[in-house]
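Shown next as structure tokens: one chain only, the form predicted on its own.
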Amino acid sequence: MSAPADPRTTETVDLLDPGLLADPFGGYARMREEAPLVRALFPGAASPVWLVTRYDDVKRMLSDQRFVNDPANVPGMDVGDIRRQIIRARGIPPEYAKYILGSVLDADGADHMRLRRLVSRAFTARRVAGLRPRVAEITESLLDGLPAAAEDGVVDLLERFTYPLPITVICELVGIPEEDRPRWRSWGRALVSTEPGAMAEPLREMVAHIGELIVRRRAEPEDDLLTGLIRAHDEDGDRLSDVEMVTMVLTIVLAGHETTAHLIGNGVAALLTHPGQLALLRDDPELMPRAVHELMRRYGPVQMTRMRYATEDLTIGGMPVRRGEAVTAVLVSADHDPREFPDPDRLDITREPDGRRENHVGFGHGLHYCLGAALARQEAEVALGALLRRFPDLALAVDPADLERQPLPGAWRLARLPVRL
């Protein structure tokens, strides 16, 4: 599709095309050696967005606050709000769009600072530590379960193991029932489908159903993140209004197990094509640590951030992007520069240095760095950990080209996982 006549791109790439879907990781390393920014159209997108494709820009680009995530706060300009284009082309209702896009994930400025500071407490590394023995238990009662629920020896990993897990976790850590959890998971399917409409019914579901749980945990309180927004909001109706409070367990519990999930079950199925690495990381559990940050830069499920939106003419990587313009960081072709990372298509989970800082972008950088790290990490340690000492022989029961991906732009995630235990 042909992009307005601009100087600097005469093309613009379609992130449905079927050759970046299969192949991310050579699609924008192509884009990324040619060009710092690369003229892109999202599904359902009426504008163009640039994506920032190199290593040092990306960094750059997502700690300058010369850029918002809402539209709203460019001065001086009415801009054409790309996020709304794109919810409104999958069905969802005007009237629930406060939820998609009025999350701490979009906020900009103080009030992102106001919602970031009410729940980053849940998610310091003193309280993700202390987390630690109840994500162990959790997943040694799911690794149990998996021999009963294998067919002929082979089980769907993601099915039976790196989704329950993560949603366990942060259901109690937020407060949602454990008889409710399953919905969060047909829910969580639904809204990454890319069938038009399929968001809508279980966005209005999932709304109802947050707003009976709060009515539920003001008179019944409890030791968790939903009493505690109660909490801000009663007292303060200007640190937590109505919209927030539900946006917020909703951003949460999403964002939660769904990037967590794909990032235990991306390193699995790395691992086991990865011959060599799995036998060194058998050899030294210890390196636990460090090859999770590999597995998350080098098989990250989460590919892109959300637009952000230039406040004034600047510039990034030598090219203009003028005011009210969108720009997108494509992590996966950071992760994968050269310039930052020799021979980055190789997995070496020795590769970083150690276990407690990152060089990869995997989870973000700057003002939103993804809030849940920790616990994702801790997670996918705990998870591969166990898995691999409970089941020594573990085999993927599909040749490895056979693994179905969901075909979701900006994203690397597995349908299905089939093992052999």
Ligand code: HEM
Second form
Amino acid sequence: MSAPADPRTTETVDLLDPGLLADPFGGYARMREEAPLVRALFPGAASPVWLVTRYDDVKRMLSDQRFVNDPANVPGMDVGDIRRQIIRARGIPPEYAKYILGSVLDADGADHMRLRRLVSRAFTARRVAGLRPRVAEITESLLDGLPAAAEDGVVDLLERFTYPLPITVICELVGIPEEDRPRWRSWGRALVSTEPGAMAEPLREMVAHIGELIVRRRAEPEDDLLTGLIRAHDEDGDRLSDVEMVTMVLTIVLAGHETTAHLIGNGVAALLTHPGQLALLRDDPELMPRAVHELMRRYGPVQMTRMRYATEDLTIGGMPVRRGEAVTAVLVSADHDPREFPDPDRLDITREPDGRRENHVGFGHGLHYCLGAALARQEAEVALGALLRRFPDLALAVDPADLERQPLPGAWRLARLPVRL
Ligand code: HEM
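Could I have the structure of this protein in the form predicted together with the ligand, to go alongside the form predicted on its own above?
Every component of the complex follows; first up is the chain already shown.
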């Protein structure tokens, strides 16, 4: 017997629908106009999730403490069942689930504050500004290598530039030695793969690797994040457990490179296909911070947040959400909501009136707002600025319609970015 129909909506969106993957902007525009909440099925999940589609609702929901990230904080909820679903859907070996499900992103309240505070000092605007010269140096040395890497004048900018830059920056910050960085890059790729079971082996290797690094760093402390975490663990053990220490490194390295690589990649592709905007930026490099805000809004690489769970019956945009139900903020939908951004599909790097204010939600909103936002923005500013300066004739090497994207639900990422220098 089928379950009784839920009167709230008739449609259930399949997030792997090829039409939606190819054109999330059009797909979410339709949903957003239809209803503030749309029911969706995540790949591998048994129960549906409510997608929050409108800008105001997204901001309100992400700052509403009645929603939690850890389902264990919902009174009376069978958390085991949800965890089993997530573990099964993502192909995580059960004994490794603790490293994936216990991150700062999955924590609420005092636990979340404790975890976030341990690392937030490394990511303040001031600390990030201090890294700028080093980010510029890494950028220049990668750009030096581009001409020699070109074959028949063509180079894949993702492979040679937009990936290596953020992985180098985040690994230096954390304290991962140079020889180990290529492995992190391939682990990062494996983790976003939609192939069943693709996550198991990389996860085992990453956890083992972090364990070895901790042993080494304990013997030889350095001025890096890893050393800071070891101190927090060893000197004040109840502030950070063994598992939490590994999970934090895993979270920061993974969150810190894939996303930034694709912000820069999407940004280059967008500028090369919008010659008017590119000319504006070339004429006035001071526009760069604004351009990065607008590129994040228009082509942000992360299109939805993690799931939140309602701790009580409530409403979003006038539609009821019941206790225990899961909701996800569709950031790409909020950032194309014409109620907030007039003519939302137009890329306009002069859009922000004061040039600094960030009103898009591509980095999230509320207590879980991206820890690395200032760093990611800075890397994008430095990378795009240097690339445009060094290569005045930079152009796509393929027809824009042939730019291949990764078929990932909730993400907007290129598979390759072939350019002529
Ligand atoms: C959280 C996006 C770069 C570390 C988030 C969230 C988003 C996001 C949307 C909130 C998720 C949610 O609420 O469910 C991005 C994008 C990036 C980027 C688009 C690049 C363009 C980085 C970098 C780091 C980082 C460079 C390195 C430290 C984190 C962490 C969280 C987070 C640790 C969890 C914060 C918390 O739960 O309190 N990011 N991120 N991200 N991001 Fe980023």
